[in-house]
Amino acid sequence: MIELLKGHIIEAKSFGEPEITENGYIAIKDGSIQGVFSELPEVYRGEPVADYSNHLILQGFSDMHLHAPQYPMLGMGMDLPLMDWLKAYTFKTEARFADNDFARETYRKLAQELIDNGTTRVCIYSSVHTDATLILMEELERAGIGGYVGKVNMDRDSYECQETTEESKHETLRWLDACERFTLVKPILTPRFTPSCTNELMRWLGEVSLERGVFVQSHLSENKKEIELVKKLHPDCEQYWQTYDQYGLWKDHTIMAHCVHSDEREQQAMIDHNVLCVHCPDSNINICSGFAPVRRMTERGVWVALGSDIAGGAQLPMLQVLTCCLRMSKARAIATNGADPFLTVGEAYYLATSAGARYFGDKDGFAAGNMLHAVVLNDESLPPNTRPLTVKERFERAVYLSDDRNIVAVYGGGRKLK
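Where the form is predicted alone, the structure of this chain alone:
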């Protein structure tokens, strides 16, 4: 089946200025993009058109790091540093997901809010609870969201959420075996971070990752006190990343959130192993972790994408994460007297879309062969201007000022979700 979308098409084809096709067409066959055209080719004349003329058609957003069981605690504990925040709020909240009914209600609302805000793919943490993790996967699939979901592993210093090592192993295998029924979401192994996992558990997770071909996600160099703790726990490792590497968890497509304090050696280890760094600007500001050197990392060749990191991040919508990324980069530019130039809107848009979409096998932009992931924005309700704006100006303003009320349609995995 052929479908056509018409509107102002804005593609992040590279880490730079977006490519804009004014009132152009995206041709889709069976959910797969066939091409982007400024004029409708003869072969497609007479095919049905979803006419969003004069609206902005953006790529669907990929939230590459968020904690689903922290959704109920958005905006709480923001005056605490990371380790204190985990003890005072996070572990207590995540423990509630032993209640499957509570998990179902929470995750259904979360999935709907993701779609309402144009997030069509995620790499997401659950809690230690196998059944709640499966419920999360069910609700994401119900909403049409694709990506990777992780049952968290924690067998050390995790308070209300702590498992025994044997429980963690047994429940991880039970969860992995139950994941075969899903089509849009896949499992990803999720040692929360080095301080929460014993060496035995980390070694075992590395073996499972190798045997089953499952990707890995965790945290890295987010907070200075966290880094100091890791050094005490692993005096055998010179750097934080090596605590994962020694157990086979640092490899192609491993996801590491934050990397705020990663030096050039740690960044080079990411490049060498094709590790994805997920920048979480709102979280890093809220918990006072620091300003990640995003431009330096991207220009060196580190693969960087964006994450909301709720509930360290207080904003789930990726449009708000995108603008927070811009503001943080400007704060870093000020703090370094311009030595680290700030990111542009187009560059941050790339990090929020194409950079994350690469993790799922996509090419940059609305490339032929990608399944359609798109967000249609109507910016007519935004404040009036004194002159007609270019589409590029409208895009920039929409990034800063739009919210879910401006999103009139969302497409994910080749089908309309909103």
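Only residues modelled in both forms are compared. Numbering follows the first chain given and starts at 1. Owing to the predicted nature of the structure, the values given are computational and were not obtained by experimental measurement. Note that the rigid core is defined as the largest set of C-alphas that superpose within 1.5 Å between two forms. What changes on going to the form predicted together with another copy of the chain:
Once both forms are overlaid on their core, the sole residue range between these two forms with Cα shifts reaching 2 Å in three or more consecutive positions is 80-84.
Having looked at the form predicted alone, could you now put up the form predicted together with another copy of the chain?
Shown below: the chain alone.
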């Protein structure tokens, strides 16, 4: 079935300026993009049109790192140092997801808020709980959100959330087997981070990843104390990334959140193995992790996308994460006296959309062959203009000022979800 969307189409085709098609059309067939056209081709005449004339059609957002069970603690404990915050809030909160009813209620609301804000794909952490993880997958799929979901593994120093190594293995297998039924969401192995997993568990996860062809997500070089701790735990490894590499977890499509303090060698290891670095600007500032070298990494070839990292990040809407990314790139520019120039709106838009979408096999922009993931913005409620604005100006302004009220339609996986 053919459908057409009409509006001002804004594509992140590269890490740079967005490509704009004014009053254009996106043609989809059974949800799959056929092309973007400034004039409607003859072949599509008479097909049904979703008319978003004078609205802005952006790509759907991909949130490539967030912790679903931390949704209840969003915006809380932000004055605490990282370790106190983890003990006072994080582990206690995550432990509550032993309760399936609470998980259902929370994850349904989370999924709705994601869609309301135009996030159509995620790479997301659950808790250690297999059942709650399956509930999270059900709720995401019900809302039409695609991506990868990980039952967290943590058998060391994990307070209320700790599993035994045997439990962790057993539950991981039970979970993987139960995932067959999902179509939009897939499992991803999720050793929380090196300090919370024994070597035995890490080794076993590497084997499972290989045997079952399942991707891996974890954390890397987020803050200096964590890096010191990892050094102590692994005198056998020169660098943090090697603690994953030695167990077969550092490879194509492995996701590493943060990488704030990764040096050039660690960055090169990402490039060499096609590891995705997920930059989480709001988390980095809230937890005082540092100013990630996003432009440097991106320009030298590291694959970088964006994540909200709730609840280290206190902002779920990716539009907020995008503008936070811009602001944090300016913090880095200030801290480096301009040696690392800040990111432009177009560049951060690319990180929030196409860079993440590539993880799911998409080509950049609204490329033919991609399933449609789109966000329609109505910017009429924004302040009065002194002159007619260009679409690029409207886009940049809408990125800064919009909230879910401006998001009047959301398409994910080719379907209209809002």
